[in-house]
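Heads up, the chain below is alone and in the form predicted alone; it's given as structure tokens.
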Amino acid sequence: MKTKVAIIGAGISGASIARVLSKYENLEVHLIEKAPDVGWGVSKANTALIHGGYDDDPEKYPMRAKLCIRGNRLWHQWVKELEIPHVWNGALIVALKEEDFDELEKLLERGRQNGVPEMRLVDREEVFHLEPNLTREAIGALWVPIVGQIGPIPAVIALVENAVANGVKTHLETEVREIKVENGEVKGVETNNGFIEADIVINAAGLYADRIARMAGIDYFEIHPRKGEYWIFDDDVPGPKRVLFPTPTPISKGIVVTTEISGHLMIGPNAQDLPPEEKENLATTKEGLEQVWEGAKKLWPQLPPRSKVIRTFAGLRPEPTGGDFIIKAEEEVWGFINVAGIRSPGLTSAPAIAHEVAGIIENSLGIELKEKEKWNPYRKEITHFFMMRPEQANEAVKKNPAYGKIVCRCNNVSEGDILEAIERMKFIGVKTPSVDSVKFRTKATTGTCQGSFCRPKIIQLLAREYGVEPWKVTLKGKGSEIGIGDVKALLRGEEA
């Protein structure tokens, strides 16, 4: 009899889990997410950077000091089996004085101490051949070459439907009302949508850990958001080619400059702790966004007009109480994993943290894992007309002349990828058509214009496909639906 297990949140960790957990025979894996799609809690919004492992701690925050190289070294692997967007660029911890080399020296041990290969520091001639237009104040950094970018919503979605095709059930718009525990032992959960029976509870969900623990009778951990804004540039401003860091300070690791998967220059984030209350409080403010400005000046002064700036944003992080990642089966309620507090680096630590989880099912719980005989790694990534060279694209209209109607024409989509995004967002249980669901697949109104020319025809063919009028079609679920109905039927002589 299989061992039933309910993963809470479809974010970087839940479905890294949901992908390792589904390599074992011996195992039903349901993953819950209240959001109408995957990856749109914590892991939307954050500088998707998989770090190089030498800035925790490892006697202040050992689960994160562990857990960051392993994941760093997994992605490198990951990024290949599933087709995810990356590149291995590598980071310039940059001195500006010479104070600032000490601490560099203390980065550069801890790395060593935690495992992270190939580190090391480097002079004024070196760090301009490594990125030539740094600030001119610069005196010379640390390297870390194991550094890289991935897009974060294209990993959760890779994951999802590696997951999927392995067996795992997706629940999406499910949330979890109650965690059911029958002497000491979990037994399920109760959803909006029913209840969903499970032996295994694991907890990953981001800013609201602490409220699915305290669900399960657990509550000696809050989670409080931690907000970070950004701002990114139109993709004719040219950014750095590495990820670059200032020397950090006690209070802060200072504001990133770097370009983007997509080749935007973004620089961010700043960090404003929040009460435990304000979880869904993303706004912008213009003291964190001047802050950013300054900061970002200070590595990289040729910052373009703000003409250029296309989109400003803000991320919450969920800072746990204590600091480091909180990741083990509960003694009072078995069966009751907390995947809480995944903080940064979490997006970097999400491959390792599913193994540790797998770990602890094994041997704090003592059931054995069957791997088996046929479980596949692969997963395919989407078309990108903007990617094929000339002929590629003219094959691909010759097959399918969706291909050849350009819909997006800031970042070249076409109507041919925006149908196999629709595809694949059915495919893993989308139910709600949003356009967000379209963006965060084929980088639809994600360009100059952000949506102004192609939001209307990704309407129509979200519609369509899904069998539904345009105006109930939402910008990212229930409650933001583009229209307010058929303004035509007056006209028509029908009643309203």
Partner chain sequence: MEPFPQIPMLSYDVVVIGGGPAGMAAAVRAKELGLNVLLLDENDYLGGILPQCIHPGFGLHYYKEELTGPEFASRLARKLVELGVEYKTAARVLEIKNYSDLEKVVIFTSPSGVYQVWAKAIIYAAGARERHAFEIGITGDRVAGIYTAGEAQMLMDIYGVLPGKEIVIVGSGDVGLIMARRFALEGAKVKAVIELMPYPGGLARNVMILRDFDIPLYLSHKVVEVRGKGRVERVKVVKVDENLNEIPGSEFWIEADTLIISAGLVPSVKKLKKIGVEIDPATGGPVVNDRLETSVPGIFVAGNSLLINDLVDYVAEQGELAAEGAKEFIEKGGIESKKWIKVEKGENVRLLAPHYLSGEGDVYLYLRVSKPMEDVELRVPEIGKKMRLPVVKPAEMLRIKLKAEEIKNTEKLTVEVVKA
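Note that the rigid core is defined as the largest set of C-alphas that superpose within 1.5 Å between two forms. Positions refer to the first chain, counted from 1. Note that the structure is a prediction, hence the values are computed from the model and not measured. Compared with the form predicted together with the partner chain:
- In this overlay on the rigid core, I484 has a C-alpha that sits less than 2 Å away from its partner position between these two forms.
Having seen the form predicted alone, please provide the structure of the form predicted together with the partner chain.
Only one chain is given; partner chains and other molecules are left out.
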């Protein structure tokens, strides 16, 4: 008989867990997500770094210290298996004054404790060799070659596609509202779409993990949001080759300057604590953005003019009581596993978190996991027109002319890419057509013009493929419809 597992939350944590658990013959895995698509929680808006694992104090934050470096090592393998966009470009933690070296020495020592390979201090000359356009004030740095960057939502999508291909069932637009516990054992979750039976419930609900835990009667922690804001610039603005950090302070790793994987200069984040009830407050603020600007300028003085901004955004870190990841089977409720407080470096740690959870199922819950004879570790990346050489494009066009037709002119995204994205959305169970689902799979609308040319065309394609009226297509799920009706709706006295 199979053990039924319900994972709450399809962020990077839940998706990684789903993928790892899909390996086992004797588990039936359900991945539950309230949003219309996967990866739209905390995992959507962050710095996208695969951190080096040198800065978490193993005394204070043992989970973070252990899982970050393990996660980093696993990502080096996972990005290949799953064809996740990535770059391993290394990081420099920059010293601007002599005292900074004391802090960098500490990080070096901590990195050694945590098992981080290949780190070292570099002097002024080498730092400019590694990063020629760094501020002239730099006097040296800690060089961490294993740091990298991935596409965080593409990563979640890749994990879920792979998990579904290996038998995991998804339940999107499904919000968990209650957890059924009988005689100290979980029995399942009550949702807006009915009851889902489960022997094991894994709480990977990001900012809402405290609320979910309370549904199971567990209330020893609380999660409050910590906002971080960002600027992204046009792709013709030169950015650094490495990830640049300032020397950290006791509260923060500081404002990063980096060229993100699509080639855009990105700066951020700052850190602003919000009250626990503001878990939906993703608004950017003038003050926050200015703070980021000032911070970034210290490392990268040649920031472009403001007219080169193509987007600003904000993310919320789920900060738990105590500050460390809470990953454990709760003793008072058998079968309930918390994966809570997954703040930074949660993206980096996710693969390690997933293995940790598998270990907990075996060791704390005593369920022996049997590997499938055939488990497919691979997943093919979506076709990107912009990555094809002309002759490859011609091959693709022969099979489907839509691959020759450009929809997003800034990023050269073809109609074929978009139709494939829609197919993949349907494969993992996306029910509501949204432009953001296409955007995160194809990069359409993320360029210089921010979608003003291509969004209407994408809306048409979504409307056609999902069989809905174009104005009912959404930007990012119900409540964000593109329009209110056909162009004469108001004159007829109707309103959608």
